[in-house]
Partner chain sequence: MNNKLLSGIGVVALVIATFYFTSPNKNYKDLEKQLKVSYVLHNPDKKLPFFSLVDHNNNKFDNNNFKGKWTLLSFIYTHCPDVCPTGLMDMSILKSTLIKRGINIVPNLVAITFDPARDTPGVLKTYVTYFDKDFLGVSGDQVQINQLIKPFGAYYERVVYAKNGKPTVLKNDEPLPKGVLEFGYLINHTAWIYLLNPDGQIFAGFPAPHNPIKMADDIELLIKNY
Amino acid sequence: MFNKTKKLMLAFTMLTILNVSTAMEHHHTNYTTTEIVINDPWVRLSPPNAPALGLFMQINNNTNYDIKLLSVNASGYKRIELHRTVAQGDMMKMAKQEFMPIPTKGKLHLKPGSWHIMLIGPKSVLRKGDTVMIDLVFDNGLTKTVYAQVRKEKKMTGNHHRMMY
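Is it possible to get the structure of the chain by itself, in the form predicted on its own?
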């Protein structure tokens, strides 16, 4: 009788530990997925012979610390670079960046004429509506996979603002 009680207590303890560790893992997973939220990833539709394609999105940092986008991985490109358009005298120039900073509880909007990602040397021609799978690698150890849709960018006339559709 004493052995049965011991075995039941041991089984109960093991089930409790298993339940707590599963709950902690589930909590951690939910926390991790909301640390960084990617909105509206898209690739600009370009002519078939374009040597590079622009990738844009909004990255929201919901953490209590600054983070950096360190790199982007996707198959089907010669290389992928982080860029920012900067003024150099009277000219606007794209400059390769080592990382993209996203402030605490802030966001970084990757858009034409600003921060963006260059998909250089595409190995196939993308068409409107295609989807590109991309892995974003951050300095906090998180990697986010996003699916960016290929679409046109509509330029608005009369001012310097651009609108996508």
Given for the second form:
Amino acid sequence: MFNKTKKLMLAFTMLTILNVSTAMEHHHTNYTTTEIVINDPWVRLSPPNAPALGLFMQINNNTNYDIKLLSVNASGYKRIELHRTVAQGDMMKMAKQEFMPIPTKGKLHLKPGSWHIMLIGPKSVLRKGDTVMIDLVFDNGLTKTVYAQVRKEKKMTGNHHRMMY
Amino acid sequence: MNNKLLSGIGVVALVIATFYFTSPNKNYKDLEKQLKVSYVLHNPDKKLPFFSLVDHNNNKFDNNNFKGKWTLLSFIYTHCPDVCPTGLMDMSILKSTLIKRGINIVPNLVAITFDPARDTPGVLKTYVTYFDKDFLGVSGDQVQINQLIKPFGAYYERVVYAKNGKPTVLKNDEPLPKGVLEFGYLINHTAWIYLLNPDGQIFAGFPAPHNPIKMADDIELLIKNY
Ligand SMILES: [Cu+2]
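May I ask for the structure of the form predicted together with its partner chain now, the form predicted on its own having been displayed?
Once more the chain from above appears, this time first in line as the rest of the complex follows.
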């Protein structure tokens, strides 16, 4: 009984999120209802024994000040870390970060080969199409809950986006 | 007179032939200018040293496994959530692209781990075959792996983070400190994909990020001129 209600609520929330993000993509305006807007959160579909999973999204900061993503919480993982992959010569370095900076009226794009959230030690195997609930904690006191979709690679969001992964 | 001319031509031909056969590199260097995303690493004077590792079915994996077939190879570690899965996916796409184009090569897909302490054959099998059923994961002795990656120009370093967030780089030639396996470490590493020729020698390399379609164009050109 409780599960059913929970599922319904989840579906409703997801629909709302979906509506907001499609609306944003279509109009390309800065019109938003919130200070921080998360677009297209997704978890990379990975082998069943993958020790760590990559979580990616776009974080838009509509406030008049710079903000920081401080931490990420989700149940079912040993640890969650903020990471950034940078190329240094030939070497790909994946370094742990204290926070992720999102500039005022700007955005941070978390994507493969760049900024990402690392979900370490998943306690269950995620399948294609699964949804992961994640809390993002920011330094301005805001916490955002997002529902990330498990999928293989970045979906095309438009012709102006080059698909790399 | 005629004889002199003939022997003259003979000498010239011999010189050209000697030059041609002893430095095929020259040949590939011209070819390299037409390549989009690859480097020719072929060097007949530097053979791949002997190595002996273990594949994901617990069979011996050594130089002979690179012979008789073209091979696409990369070095990975499974605790990598970002760079390595992308590379493995690219290799699988590259393989299907080559097969689709009917270039007459079906390359071996091989992924050798930088991190045999955690990537045992069993772990590798589940991991790499997820990206392509034809992938062969290779583990084995860390010292041998450290030796093998050198001629490829590949390298890596393990990084451990202290509680206060301070990173420490571990030495590759020293045993892992106690507790590090449980706590975990990251590995900074090169992320090239390599093409080995049917003689089992390093032939070409592709730096990250990879574009499988352009790589397939280059490989087509390389193999036609092989
Ligand atoms: Cu990696």
